[in-house]
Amino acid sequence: MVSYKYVILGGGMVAGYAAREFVERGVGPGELAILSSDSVPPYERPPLSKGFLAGVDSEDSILINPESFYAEHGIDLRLTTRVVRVDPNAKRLFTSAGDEFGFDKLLIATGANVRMLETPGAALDGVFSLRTFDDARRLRDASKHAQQAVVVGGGFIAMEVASVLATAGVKTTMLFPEDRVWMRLFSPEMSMFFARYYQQRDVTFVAGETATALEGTGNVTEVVTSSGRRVPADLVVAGIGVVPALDAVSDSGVTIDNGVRVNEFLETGRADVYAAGDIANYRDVIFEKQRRAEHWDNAVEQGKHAARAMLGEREPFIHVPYFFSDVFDLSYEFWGDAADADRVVYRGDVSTRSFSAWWLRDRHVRAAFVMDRPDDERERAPVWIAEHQQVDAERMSDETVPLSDLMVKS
């Protein structure tokens, strides 16, 4: 058995950024190990549905750290290593190959697994999901020969994949059960804007329906919907979300609750065991609720924070939830949590490609969406959310009023 002072279970984005933080803070050779079931070193996930899928980004360019980084700093990076059991009491990890690893402190960063289509025909060739580097590479290669695609789902991954396929000249249909695109996040006006924008770029929306069967001989040729509609497709992509990857820790004694439950310090409650990234259901001290976030920024910041915590810096993780997306020639950003908002106010024209949306509760800013707007809006959004800033909602949509004049003292 080999033992290490620090072990990261998982080889995703948390691992890549935590490793960098450990190195910057002086962790020595032989003290850190990363046990990853993936076949490549930690990489950025956003390009998988954007630049890498489109053939713009290379394999090397999406690595978080150069492949040589780990050996140069004495980090034991174990790829294609599947941990099947964690014993926090004995401080041991056990792999499917029968190996054992010891640790003083452990960071659980197993991420999430993609939801798979479970309809008849889902095992046909030409049916893809998108979560890993290998998924993206296979989908990218298949899309070069595709003529017609169906993207199942109406969230941000589905929207990104649909935009890449349509831009490449593939006739693309988006199929989702909700009444409008990304209903969970977008306001009705925002959904209307994006639906029109996509349709102008030859993406067909089939809303309010599900895929009930995939048909074909060998390769998929059709998607049958819940209304009986038949949509031709030689490529199908499922963008229907992910679930926490809990197999390795299900019997470890950590609290399982929509992921691994941790406090504001990313501590699991088991001594010297932490969790971060997609797997972590953490205490959000800004919104005073438990939250599990499946976004790039959360993995980056929690990876770095967890490394510092394991090195003895016990500070709460205080961070405004954030993500960004690129679709066609649009780029937008979102901060906060709109779940309990009672009002949304727009600056700019929501029927155009330049507007911002501000979700308020009792006039306090809870969330913001910004697309092609002045830097002041981008800069103030996370600050106002973190500080629970109250604003003059009645004047907020008036672009002649500077944002600084909208602040109301509590």
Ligand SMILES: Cc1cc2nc3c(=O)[nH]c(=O)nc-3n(C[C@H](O)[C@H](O)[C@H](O)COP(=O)(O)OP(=O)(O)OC[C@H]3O[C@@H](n4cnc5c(N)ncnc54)[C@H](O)[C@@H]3O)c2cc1C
Second form
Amino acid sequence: MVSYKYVILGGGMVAGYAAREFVERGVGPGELAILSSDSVPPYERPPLSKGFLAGVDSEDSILINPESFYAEHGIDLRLTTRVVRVDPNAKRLFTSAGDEFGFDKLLIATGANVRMLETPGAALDGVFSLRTFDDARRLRDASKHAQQAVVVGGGFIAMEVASVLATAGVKTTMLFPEDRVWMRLFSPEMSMFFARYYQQRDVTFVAGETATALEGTGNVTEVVTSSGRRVPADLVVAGIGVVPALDAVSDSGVTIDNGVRVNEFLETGRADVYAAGDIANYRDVIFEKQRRAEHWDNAVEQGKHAARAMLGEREPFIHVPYFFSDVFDLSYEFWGDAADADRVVYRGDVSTRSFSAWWLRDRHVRAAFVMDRPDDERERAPVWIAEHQQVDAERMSDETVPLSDLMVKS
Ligand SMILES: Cc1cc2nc3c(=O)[nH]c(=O)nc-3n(C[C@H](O)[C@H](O)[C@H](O)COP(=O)(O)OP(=O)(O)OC[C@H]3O[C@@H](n4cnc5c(N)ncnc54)[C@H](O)[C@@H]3O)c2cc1C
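Having seen the form predicted alone, could you now give me the structure of the form predicted together with the ligand?
Next comes the full complex, this chain leading.
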């Protein structure tokens, strides 16, 4: 059995950024191992539904660290290695190939598995989901010959994939059960803006419906919807969410609760076992609640934070949730958590491509969406959320009033 001082279980985004932090803090050769079921070194996932899918980003350009980085720094990166069991008492990991690895400290970073369509016909050729490099490569190749696509889902992955396909000239339909696009995040006004933007770019929305069957012989040819509508498609992509990848740790004794439950120090409660990224349901000290985030910035920052924690720097993870997306020629950012907001106010014109939305509770800023706005807005958004800043909500939409004049002392 090989043993390491530090082991990262999972070779995704958390692992890539944690490894970099370990190196910057002087981890010694042979001290760190990454055990990953992936076939490629840690890579950035956001480009998989953007530049990589569009054929703009190369395979090398989306690696978090160059391929040679791991060997150069004495990190044992074991690819295509699936861990099937963790024993935190014995400090051992067991793989599907029958190997055993020991650790002093473990970081669980298995991320999430993509939710698959369970509709009849989902196994036909031409039906895709998107989580891994291989998924993206296959989808990119198939999209080159596609004429008509149906993207199932109304969240950010579905929106991004639809925008890439439509830009490539594929006649694209988005099909989702909600009344409007990305209902969980967008206000009705924002959904309306995006619906119009997509329709102007020849994307058809079928809202309030699900896919009940995929039909075809060999390759998919049609999607049947819950109202009986038949939408022709030679390509179907499901963007219907993810579930925490818990297989390896489900009987390890860590608390399973919408992922792996950790405190604000990213500690699982089992000695020397941490969790970070999409798998971690952590204590968010800003919003005073447990949170599991499925976003890039969370994976980057928790990966670095967990590495420092494993090296002995015990600090709470204090972080404003953050998310970004690119669709067509638009880029937007979102900070915070709008769940308990009691109003939303806009700056700029929400019917144009340049506006920001501010979610408030008792006039305290809880969340902000910023698209193509002055730097001051994107800079203040996370600060105001972290500080629970109270603002003059009545004057907030008045763009002649600088943001600094809106701050109310509490
Ligand atoms: C297509 C796509 C586009 C995205 N775009 C954005 C975006 O625009 N903005 C944004 O904020 N976020 C985006 N995200 C989300 C972001 O990429 C994730 O939040 C991030 O990848 C999470 O990192 P992670 O390390 O927790 O998990 P992952 O990156 O999923 O890594 C998990 C790793 O664990 C490995 N693993 C799992 N189980 C085992 C096991 N049993 N044994 C060994 N290894 C195992 C996997 O192979 C993988 O290497 C996107 C995600 C996808 C898929």
